[in-house]
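Here you get one chain, nothing else, as structure tokens; it is the form predicted alone.
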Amino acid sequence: MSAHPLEIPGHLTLTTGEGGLPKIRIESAFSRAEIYLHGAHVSHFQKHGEPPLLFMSAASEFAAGKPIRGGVPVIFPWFGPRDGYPAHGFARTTEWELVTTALLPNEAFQLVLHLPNSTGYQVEFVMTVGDQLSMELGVTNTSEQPFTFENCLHTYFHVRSISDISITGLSNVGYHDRIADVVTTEGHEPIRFEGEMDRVYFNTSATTEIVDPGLGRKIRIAKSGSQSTVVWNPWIAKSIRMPDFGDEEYIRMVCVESGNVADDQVTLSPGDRAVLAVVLSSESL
């Protein structure tokens, strides 16, 4: 069979994933990535020596029609549930496009994905591979009305033990404690998990931490274009609840994603273009 014209020998290459699914491989000097076209999901960032940055559920259905857990879902055009639609939209279901791949000059790899089928607006997401994970989600208003939307990269990272982590970066920030349903202001000190945990957090462009002392090191979640974190973690009973999640997985994972959502929503103007921008990078403690 001959090779995809996309493809770049021995690095970037398009295979057969999980369930079928058509699935691109990247090699590079500094990590290795895995994307699905089914929701331009990013299911594998590792760089060598380390152990893998994103966080994988064993149960993840990888089937059409049905959202990949774990990994980087691209949650538009909104948030959440809505009455008579798919939760957190469609993107995260739809198979996307592969327009183009390149290798940059720093020996990173770069593919660019579109969201077929679009009415009014057109949607892209940019992703750059190499000893950080660079993800970019464009939006472009080509309607002839304002066109209102929410989206986030719903990010899961692999920790070693939940209750040993800590986020910095969202001292003194307001958020919707979605589980109590109150609106009250995060404190000075890191944040630490006992339970369960979805807060959204508002008005907020700051870089944030993964501290986690058990693997010995830091992820950074630096962030443009967002002015929503949400902070997630099912704890025991929500994961037993969850038929695609494994019932203990919650310890391993954490998920602190970047986006616009609720009260920070975006709305363009015809022809406006908006772009959400997130660097996932590490460091040893």
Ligand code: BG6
The other form holds:
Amino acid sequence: MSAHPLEIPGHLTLTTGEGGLPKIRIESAFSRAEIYLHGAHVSHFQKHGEPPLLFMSAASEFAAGKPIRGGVPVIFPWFGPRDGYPAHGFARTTEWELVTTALLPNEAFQLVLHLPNSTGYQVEFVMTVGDQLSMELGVTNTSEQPFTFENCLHTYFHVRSISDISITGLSNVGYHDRIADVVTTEGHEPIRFEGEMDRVYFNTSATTEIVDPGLGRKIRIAKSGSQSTVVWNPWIAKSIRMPDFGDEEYIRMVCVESGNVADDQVTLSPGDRAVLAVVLSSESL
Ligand code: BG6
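Here we have the form predicted alone; I need the corresponding form predicted together with 6-O-phosphono-beta-D-glucopyranose.
To see the whole picture, the full complex is given below, headed by that same chain.
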């Protein structure tokens, strides 16, 4: 079989992943990553000498029309349920087109994917894999009317134990508690987990950090073009209800999601472009 023209031999290869879905494997000087064209979905990122940064469910489906559970689902053009339509939009279940690949001067690898068959807007996703994982979701309004959408990089992080981690960066930020369905304000203390959590923090562009003493690691989530941060852990009962998620997997994951949802949704004038950018980095505690 001849190599795909966008492959970079020994470093960026197109292969077949779970469920027979096309997958890109990247080996950089600093890290390894795997990206499915299905959903433009980063399913794996691991710096050399560190445990995986991203959580992937062992129960995930890998099939046309189904979202992958774990990694970084790309949520667009709506967040959450929508009557008669798939939850969290269709971007995460669409096979994206690989457009370009490159080796950058800093030895990171970059790839660009396009969301196909879009009418009235264009969406591209740029991923850079090096010492950090950078992701940029760009949306351009190519129509003659305003275009309104929600977006989110619904990132699942791998942690040692949900009961031991804390999240900083959201002190005094307002949030919608989707479980109690109330709007309230975060306190001064770092966020800790003692049960199911599903919160949409709004009007915040703050950098957050996940402090994980069990893995001896701190993960930093820096973002721009994002006014919402969603923090989610399904805990026990919801884990059992989810068919594509292990009953006890909630212990080893937390979602800290960067995007623009609900009242933070984006409206683009004709010709305008918005970029949601997230940089994930990590260091020892
Ligand atoms: C989170 C939502 O972002 O995604 C939760 O806040 C939801 O309410 C979770 O349960 C997972 O959604 P899905 O569609 O991937 O099961």
